[in-house]
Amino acid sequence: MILIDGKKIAAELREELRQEVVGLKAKHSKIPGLTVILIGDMAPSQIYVRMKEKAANEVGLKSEVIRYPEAVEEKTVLDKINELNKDENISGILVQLPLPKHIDKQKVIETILPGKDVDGFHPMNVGNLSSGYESSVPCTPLGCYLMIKKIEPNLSGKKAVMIGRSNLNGKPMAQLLLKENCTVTITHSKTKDLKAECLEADIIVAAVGIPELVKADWVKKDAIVIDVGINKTENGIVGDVAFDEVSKVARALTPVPGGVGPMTIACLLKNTIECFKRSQK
């Protein structure tokens, strides 16, 4: 079985976008710029965008951290988007989610410039993504999309099971899998039989926040295994997928954590890089 080493190939991403980054200051004269707003001070969202700001710093990037008490007014948070909106020397805009319930989450995403969103979530970009057209793809998808190129570059009339039918990572999953000429079944809490599902697939992506659902006789042998989740228990963080037992059967696998949450970090990089080369066309 093939560990999918996610720090590892996180890595390797970032160290290409360091040496792109050199190419488009040497290029234009200016590096590409990400800015983030942080509302409020819930541990988690202080956790990624501390380790969003070293990663970009690391690249080469132009990172800064707007921070707002909890209480900010709306109008405070979508003033400060526009700004940054008109700003040439911020090629990426993120507002760090889950937001305070009085802050309208629809209203802050679809302020921010298409051009600018680098998490994908703009309903302009969900819409080229599905399409087939240039798009910020969300970087969850995104980084296990390249994860998963790396273990089958041709995933041509491959079945793929989504487990999970989020925006965040289902549904863009599915539309990128659909580029590569996969076959795509997104399940969800719904679906009658996920285990016979399951059994189809050739890849199965999970990210449905439920503790080791995905066992090992859900598993055919030899499929790729993306396992999303992250579910604090007793026993300490663990994916959706029941490591231990899959591992016997999978070709490759993600391991959580050291899986998808590093290439997530490098994913919201490549993309500021792209929204600053779309930029300067």
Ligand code: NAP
The other form holds:
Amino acid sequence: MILIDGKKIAAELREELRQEVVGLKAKHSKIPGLTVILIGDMAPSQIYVRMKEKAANEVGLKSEVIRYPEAVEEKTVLDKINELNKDENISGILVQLPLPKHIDKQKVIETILPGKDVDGFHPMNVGNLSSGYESSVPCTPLGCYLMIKKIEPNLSGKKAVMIGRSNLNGKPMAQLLLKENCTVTITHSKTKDLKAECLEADIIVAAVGIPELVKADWVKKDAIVIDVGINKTENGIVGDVAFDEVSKVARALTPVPGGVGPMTIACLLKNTIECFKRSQK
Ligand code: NAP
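Given the form predicted alone, corresponding form predicted in complex with the named molecule:
Then the entire complex follows, led off by the chain already shown.
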């Protein structure tokens, strides 16, 4: 079984990006800039933002975090996004989710210029991805995709099953694999026989949020299994896949932690650089 070492693959990607930033700086006399807006003081969001900032600095991007208190007015946030949209030194804007209830998430997402939308959540990017055009792609599925391609460069004709249909994970992941000529099934909480669907799959991407849902007898021998889940349990953090037993049947599997998580952050940096490059065309 191949343990897909997301930490290592992410470190390699960050090194590639670092070198690319050096080249971009020489060519354009400026470097890509990422601005993160963080609202409130929820611990997980604080941790994610700190990790993103550290990684951005590591690859040589200009990075900035704008912090607002939980009670900030929606208009203040939207005005700031509009200001960042106009700032030529900012290549990417990310508003850390979740947002306080009084702020309309969709309004925030749609205010970010599609060309600066490093999360790939703007409807224009979603549409472009599903139409097969150039777009920002949500960071987590992009990271999963890059790991799958490392294991199996030619995905044409493979059967892929997404567990979960969120806009963040399942749907964009399905689009990426469809573009690679996979035959894709998207499953969700109303799917009748999830085990039977999984048993058909050459590739399983589990993004559900149910600890160790995917068991060994759900997995075809030699399948590639990507575990997006992050679930806090009495036994610590576990994924959506029963790692120990599935590792005995799968061809390749991501661990939790150390699989998808590090790739998500590296792909945010990649998206920022891609936005910069598109803006220079
Ligand atoms: P989400 O928005 O809650 O979506 C969960 C999906 O799973 C929904 O489509 C839901 O179906 C489906 N589902 C629920 N129960 C199911 C069942 N019994 N069988 C089949 N499908 C079922 O979650 P998300 O934001 O995509 O996140 C999923 C997991 O990934 C979470 O554990 C989250 O913490 C983790 N995550 C990790 C990263 C990372 O960087 N590693 C990034 C993002 C998220 P319905 O649509 O029918 O409700």
